[in-house]
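Given as structure tokens, the chain that follows is alone and in the form predicted in complex with the partner chain.
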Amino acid sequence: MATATYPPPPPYYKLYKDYLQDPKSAPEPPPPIEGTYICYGANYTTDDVLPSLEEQGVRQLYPKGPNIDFKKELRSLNRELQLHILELADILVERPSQYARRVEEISLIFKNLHHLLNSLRPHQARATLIHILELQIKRRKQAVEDIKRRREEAQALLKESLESLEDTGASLMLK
């Protein structure tokens, strides 16, 4: 049974021969990549943004614009979807060979639906951030109140013990 040996390590290790004596004699690690890069033949971008539908070659069915009424658009897309499924069923009964176009339209609607839902994610992220900040402010205020109360309690205890000491001291002196 012949087993292949492991591939050799990359030859860069020779550059780090004197690293222990002189850390500057070896090359710096490569800086983080910016912009687009190619990985296993596919293009990736470091900019984490949801690509718009046109960039993916899909027709956008809901109106573009600065502020979209998500609920209304989602509901109308749902109605369109139901209608198209019904049309598909009808056309399968009457002209079964023309299913392809209907199926394409149904998948277009699904792509639009998912893209709408994905574009809601940044909004959700910001709302989560707001919620976390509010919780943190509440906790900090609570902590401030707690510390204040404890300090006052401690002061009261000290004063009380001081008074009792003076009382016992006075009673001792009188004896």
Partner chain sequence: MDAISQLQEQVNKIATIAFTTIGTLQRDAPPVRISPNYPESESAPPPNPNPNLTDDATDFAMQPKLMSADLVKAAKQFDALVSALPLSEGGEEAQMKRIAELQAENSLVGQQLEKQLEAAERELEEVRELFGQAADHCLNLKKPE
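Superpose the two forms; the largest set of C-alphas matching within 1.5 Å is the rigid core. Given the structure is predicted, the values throughout are model-derived calculations rather than measurements. Numbering follows the first chain given and starts at 1. What changes on going to the form predicted alone:
Once both forms are overlaid on the rigid core, the distance between the two CA positions of I106 between the two forms is under 2 angstroms. In the core-superposed comparison between the two forms, the C-alpha atom of Q124 has shifted by at least 2 angstroms. Shown in the overlay between the two forms, fitted on the rigid core, is a CA shift at P29 of 2 Å or greater.
Could you give the coordinates for the form predicted alone, as opposed to the form predicted in complex with the partner chain above?
We keep it simple here and write out only the one chain, dropping partners and molecules.
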């Protein structure tokens, strides 16, 4: 009985038999996936959209709409979170059996905070990209200034050496 260390190659390797003579003979790669797909039993989508809290089955604690004051709402949720944590500590001391409701409320606040922060990600990415581009422009301007300065130094050295050669040539002529 013979055993192989490696399994045989997949059968589609035969599609590439003339690749060295004619690279265009190979089949085209498959098109990119668009829409939803299943990977390891979970559904995924290629749409890069942040689902709303309602779609996730979570109650939204801040106002709805496009004109949200993120700073104000994040501060408000943070204060509310601090209050609920203090209340949880109080309940754990006085009535330990009633902590579950407070934990659920804290979890809801954290989910809302997390969603607000995730909705700021596109703005953060844009600001980061702007910062990177500004740094690149600054570095390139510095490189151009450095090249100009070195060019002026080189021209001054050439001029100086030319003058010293002319002085040496003139002094040799006089002798």
